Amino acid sequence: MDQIIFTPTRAAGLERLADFTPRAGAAYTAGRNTDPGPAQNGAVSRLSPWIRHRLVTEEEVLRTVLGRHTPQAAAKFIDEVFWRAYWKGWLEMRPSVWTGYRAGVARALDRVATEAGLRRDWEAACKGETGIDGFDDWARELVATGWMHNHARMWFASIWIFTLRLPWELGADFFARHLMDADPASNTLGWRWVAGLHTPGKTYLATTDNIRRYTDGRFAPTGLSREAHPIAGAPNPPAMALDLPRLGDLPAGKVGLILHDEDLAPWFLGAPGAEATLFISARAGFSPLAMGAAGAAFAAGAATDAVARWQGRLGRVTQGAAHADAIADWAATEGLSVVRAAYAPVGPTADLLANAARRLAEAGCVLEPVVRPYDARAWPHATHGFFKFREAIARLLSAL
């Protein structure tokens, strides 16, 4: 399958950003919904794998685009950049939604193990063998490349839920296993939005005409559901108050760093840096099933690139197991009194670091998570829907 290449380095991400920036205004607005196929760039930026691991940050993308376009001209693209912050902030204030999703995946996989019909239909959907034009192509494209156009993701999720009538959690899990840019907030809440759970009663219905129009006639599936009844589910929990940690002065003693694939830029390291660094990946914690090759390869390559670029400030670098006891053993071996790490939003990395913090504390070592100012400014505005969040975008841009 011919495809666009995603090289997991910061240099490649910056090159992609430079190539896209001239098209971030009117060209993006006009063409962003069209999926031209995996071998064509189209109008979208395809920057999300680099942003996901913060090889390139949202702030860098916004500053670069606003250096070429006015906020009005690039408004649609700017909105898309802030959708990621909105999803993260929304889930950060409602962590039980993530817990509920994980429980839903477990229940659905139990059904797959005992219901032959569901297992057959789920396997066909994952392999791209349903016979549905477009859907099967996108499934195979995702597994092979780790990528899917944003509009195609919406069509795919809608067909999965309303035409194939498969559990939405299994669809979100399929994306989480294979997408290079999958993160707990964007992926889980995006599927909930299509299903009518995020905004109660509001669903997304894929139609033949819309797919034909925005794939330039490549696909025109027949037999799609004509209705999208919202999936039954518990109401959204109320937003909790955000209590993000504040970075304090370093205590006396040796300082270590935990580098993880939620944020591969330890921008907060002062001179002379860390005594020792432990790299961990909780990517396998996204799913009870095996992770896809393309997404795993990008994450591993991104980590290698980050270590190479920051090596002068990382001290001794160790690849560690994603387990709290292993983290505590590493800190003890290195004789560390404090360990710093980029703050991990709700998801498997956050769960791992929370467990590690307790184990480290038992050994007299402090884990200090560090929140990016961009996140600290944006997340508190994700109290309701995105349109409410959008009211804060002008202020957030001025803070750049």
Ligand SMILES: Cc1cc2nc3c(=O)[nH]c(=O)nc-3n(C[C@H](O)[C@H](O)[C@H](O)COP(=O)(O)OP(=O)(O)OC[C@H]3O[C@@H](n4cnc5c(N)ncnc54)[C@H](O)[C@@H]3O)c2cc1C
Second form
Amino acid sequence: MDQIIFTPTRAAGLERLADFTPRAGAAYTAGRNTDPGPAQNGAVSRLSPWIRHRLVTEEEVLRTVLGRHTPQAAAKFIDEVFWRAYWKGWLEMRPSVWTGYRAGVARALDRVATEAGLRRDWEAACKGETGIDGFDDWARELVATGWMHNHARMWFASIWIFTLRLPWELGADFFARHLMDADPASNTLGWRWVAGLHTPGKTYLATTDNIRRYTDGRFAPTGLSREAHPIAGAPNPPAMALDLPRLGDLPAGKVGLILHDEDLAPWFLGAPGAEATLFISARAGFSPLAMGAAGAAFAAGAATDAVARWQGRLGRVTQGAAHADAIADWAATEGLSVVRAAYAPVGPTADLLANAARRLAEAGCVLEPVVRPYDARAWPHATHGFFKFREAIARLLSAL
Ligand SMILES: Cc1cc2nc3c(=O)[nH]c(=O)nc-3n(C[C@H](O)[C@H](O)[C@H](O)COP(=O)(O)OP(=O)(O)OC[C@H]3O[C@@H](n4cnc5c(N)ncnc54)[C@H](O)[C@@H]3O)c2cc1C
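Which structure goes with the form predicted in complex with the named molecule, now that we have seen the form predicted on its own?
After this comes the whole thing, all chains and molecules, with the earlier chain placed first.
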């Protein structure tokens, strides 16, 4: 399959940003819904694998685009960049939606193990063997490349839920295993949005005409469901107060760093940096099933690139198992009093760090999570829908 190459280095991400920036205005607005297939860039940036790992940050993307366009001309693109912060903030204030999703995946996989019909349909959907034009191509494209266009993600999720009538959690899990940009908030909430669980009563229905039009006639599936009734589910929990950690008084002593794939730029490390660094990836904890090769390769390459670029400030670097005991053993071996880490939003890395903080505390070591100012400013606005969040965007831009 001819495909665009995603090289997991910051240099490649910056090159793509520079190439895309002239097109971030009217060309993006006009062409962003068209999926030209895996061999062509189309009108979108295809920056999400870099942004998701913070090899390139949202702030850098916004600043670069605003260096070339007015906020009005690039309004659509700017909105899209802020959708990531919106989803993260929304989930951060409603962590039970994440635990509910995890329980839903486990329940659905139990059903797959015992219901032959469901297992057959789920396997056919994941292998791209349903006979549905487009859907099968996107499934195979995702497994082979780790990538899917946003509009194809919407069509795919809609067909999975409303035509194939498969549990939405299994579809979100399929994306989580294979996407290079697999992200707990954007993925889980993207699927919930299509299913009608995010905005009560509002679902997304994929239609033949819309798919034909926005794939330039490459696909025109027939037999799609003509209805999309919202999936039954508990109403959204109310937003909890956002209680982000603040930097406290730290004990004197040796300082270590945990570098993780939620944020591969430890911007908070001043000179002389950390005495020792542990790199951990909790990516495998995103699904009970095995991770796909393309997404895993991007994540591993991104980590190697980050370690090489930050080398001078990381001290002795160790690659560790994603387990609280392994983190505590590393801190003890290095004789650390403080371990710093970029704050991880709701997801497997946050779960791991919470367990590690308890184990470290038992040994008299403090785990200090550091929140990016961009996140701290944006997340509190995700109390309701995106349209309310949007009202804060002008202020968030001026804070850049
Ligand atoms: C069912 C479903 C699942 C999804 N799962 C993920 C996921 O696991 N990880 C992920 O990063 N995105 C996910 N998305 C959002 C979106 O599809 C991708 O972020 C987008 O396709 C990335 O392509 P791009 O970089 O070319 O985006 P562009 O259109 O060029 O947008 C620029 C940047 O804005 C952000 N962005 C754009 N659209 C969205 C969006 N809808 N939600 C959140 N951020 C957005 C991304 O950081 C993106 O790189 C999902 C969407 C749906 C409908």
